[in-house]
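A single chain comes next, written as structure tokens; it is the form predicted on its own.
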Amino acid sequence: MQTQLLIDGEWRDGSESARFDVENPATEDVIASVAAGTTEDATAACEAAAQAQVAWAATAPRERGEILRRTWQLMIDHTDELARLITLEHGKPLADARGEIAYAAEFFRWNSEEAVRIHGSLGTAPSGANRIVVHHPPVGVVVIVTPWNFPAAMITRKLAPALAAGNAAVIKPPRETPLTALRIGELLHEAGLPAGVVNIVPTMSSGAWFDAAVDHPATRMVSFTGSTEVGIVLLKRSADRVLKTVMELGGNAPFIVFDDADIEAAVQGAMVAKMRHSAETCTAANRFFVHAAVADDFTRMFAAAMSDIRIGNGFDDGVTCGPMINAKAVASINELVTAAADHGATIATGGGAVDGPGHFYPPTVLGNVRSGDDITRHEIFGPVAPVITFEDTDQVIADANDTEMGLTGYVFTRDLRRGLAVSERIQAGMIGLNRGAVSDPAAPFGGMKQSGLGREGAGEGIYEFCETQYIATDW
């Protein structure tokens, strides 16, 4: 298990030799002590990236792509090892962790193919005086900051297109889950990535680390996934140097069930949209709008499905919901549920934190919730589902859009015409129509409003890590 910093192809302790503990949230046991990078280490990583990036950008796209493809294969070959590492430091059930590795690895395979398909254009100026040549060089050095809920996928979704386009990267993995990131760094070098192209520097001082990284003259871009509150701070800080940014921020996804929906399918979709990866996902359904005609049936069936979930250590057989990341997360979730109950919500199942060890919260369904209640204004980031009844289509769309967030939405109906029409009116970057899962490396991932800037994945994703240069010439 690697626990040092990766800078310029070398594993080293931080400049001040400080370390921090990583905890298993299911047991509260310390599982590793990791080197804590300083501002000096962040600067050294940026310098290494700047030196390596020039040669990496000059490397043939096919060769870059082959290194990414070998990394994909290595991640697949090490699926069990990587999945166990995720479950150890994050707590999610082992089956979910294996699913994350398959998803995370696919970004390397997808972008290995995109590396050779960065297209430019050639045209003639309307005056006929010159030709217009447009191409897309890499940005340069990219600072990548990732959250703890997907220790592998949140890195690869950014890193793979960045590398495919010819950039170098400096990564700050989350303090809660740095071990998976460090292991991916090892696999990248095993696949043949040159030293210095990827640098991984965990830290205990995120703010100072970020300041040092964005102030380095070689840094030209920031790619961040995390809360909107932190994203706003990082955007303001990045503006000091007019850095290019891609931000995947918070969500408050509506899940709309119409009266003609297949209720069993809607409940199955709700379980996926709410409970994948222990409900700690930015795309998780957060507000369940259910037509009054089917609300009782949906709530009853949904509560039954949620009550059947087994919570516990992600390594244990039959567990499908692991711990929350820490005690603070449990307290925040419980506070929202308690306030909702005090405001008239009924608890159909769950409610109340579970005694430790471990940071657990039971799957919970709340009825009699009104749109606009406090719990509908927050990204819950836990296994709690507030159900709100509706009758009018226009009103439910207005309620669904009554948020500054716009990452994901879900619609269930047997009427395809209505489903598509409603989907188009929801102010979210991604919609699951009769589906509880939307993420795919081949699809553009990202949000509207305060849920983010830019897109990751698909053909669009690699161009986020490119500049556009126009050359006027004549021959």
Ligand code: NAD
Second form
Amino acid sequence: MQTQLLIDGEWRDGSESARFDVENPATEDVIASVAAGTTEDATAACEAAAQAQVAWAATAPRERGEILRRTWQLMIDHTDELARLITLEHGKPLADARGEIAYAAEFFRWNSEEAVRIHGSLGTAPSGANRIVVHHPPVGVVVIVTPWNFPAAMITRKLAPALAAGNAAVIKPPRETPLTALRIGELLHEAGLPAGVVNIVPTMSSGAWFDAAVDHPATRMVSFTGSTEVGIVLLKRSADRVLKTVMELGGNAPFIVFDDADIEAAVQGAMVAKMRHSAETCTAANRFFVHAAVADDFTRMFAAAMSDIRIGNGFDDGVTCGPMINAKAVASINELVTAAADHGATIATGGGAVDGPGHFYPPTVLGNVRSGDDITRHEIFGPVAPVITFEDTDQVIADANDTEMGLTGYVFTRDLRRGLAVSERIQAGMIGLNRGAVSDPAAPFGGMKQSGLGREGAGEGIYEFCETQYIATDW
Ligand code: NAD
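Starting from the form predicted on its own above, please write out the structure of the form predicted together with nicotinamide-adenine-dinucleotide.
The complete assembly is shown below, putting the previous chain first.
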């Protein structure tokens, strides 16, 4: 298991030789001690990236693509090992961890194909005096900061397009899950990536680390995934140097079930939208709006499916929901549920934190919740589903949009025309129409409003990591 910092192609201890412990959230056992990067290490990583980026940008796009493609293959070949690492440090069930590796690896394959398709344009000035040549060089050095909920995919979704476009990267993985990130660094080098193009520097002091990385003169871009709260801090700090930013932030997804929906399909979709990856996803359905005519049926069937979920150690057979990431997460989920119950919510199933060891919360369905209640204003980030009854379409759309967040929304109806019309009125970057999952490397991932800026994946994802240069040409 790799536990050192990756700087300039070398594995090193931090400049102060400090280390921090990584825990398995299912057992609370310490599973590794990882080198803690300092501000000097962040600066050294930016320096290495700046040096390496010039040659990397000059490397033929096909060759960059081949290295990414080999990395995809290596990740697929090592699926079992990587999934075990994710389950060990994050806790999610092995099947979810394997799914994450397939998804995470796919960004390397997808972007190996995009590397050779970064298109510019050629036009003629309206005056006819000159030609307008437009092309897209890489940005330069990109600082990448990621959350713990997808230890592999949140890195590869940024790193693969950044590398495909010819950038070098300095990555700060989360302190909860640095091990998967470091292993991906090893595989990138096995695939032939030159030293210094990717640097991975875990740290215990993210604020100071980030300041040092942002202040390095070679840094030109920040790509962040995490909470809106931290995103705002990072955006302000990035503004000091007018850095390009991509921000993938928090969510508060509405899940709307109309009276004509296939209720069984809606319950299956709800289980996927709520419970995938132990309910710790930014796309997770956070507010269930169900038409009054079907609310009893939906809630009963949903509560039954939720109570069938087995929580436990992600390595154990039959477990479909692992632990929450830490004790603080369990406490905050429990606080939201308790306050909702105090305000009149009924508990159809679940409720109440589970005794340790391990940070577990049972799958919970709450009935009799009103839009605007406190629990509908917070990203729950755990296996709790508040159900709100509605009757009027305009009202449910207004309630769905009554949030500063706009990452994902879900709509269930048999009437495709109604489904598309409602989807268009929901202020969210991604909509699942009769589907509980939206993530796809071939689709643009990202949010509206305070859920973020920019998009990851699809054709446009790579252009986030490019500049636009126009050359007025007389020929
Ligand atoms: P977080 O914002 O607490 O942390 C994210 C990262 O930022 C971590 O690496 C953390 O160490 C770092 N960080 C924290 N403070 C920092 C600072 N002052 N300077 C620099 N770095 C700092 O988020 P989290 O708890 O790790 O993840 C959960 C959040 O991430 C949820 O809000 C979720 O919705 C969001 N998320 C969004 C997406 C998306 O694509 N939109 C995907 C996954 C998770």
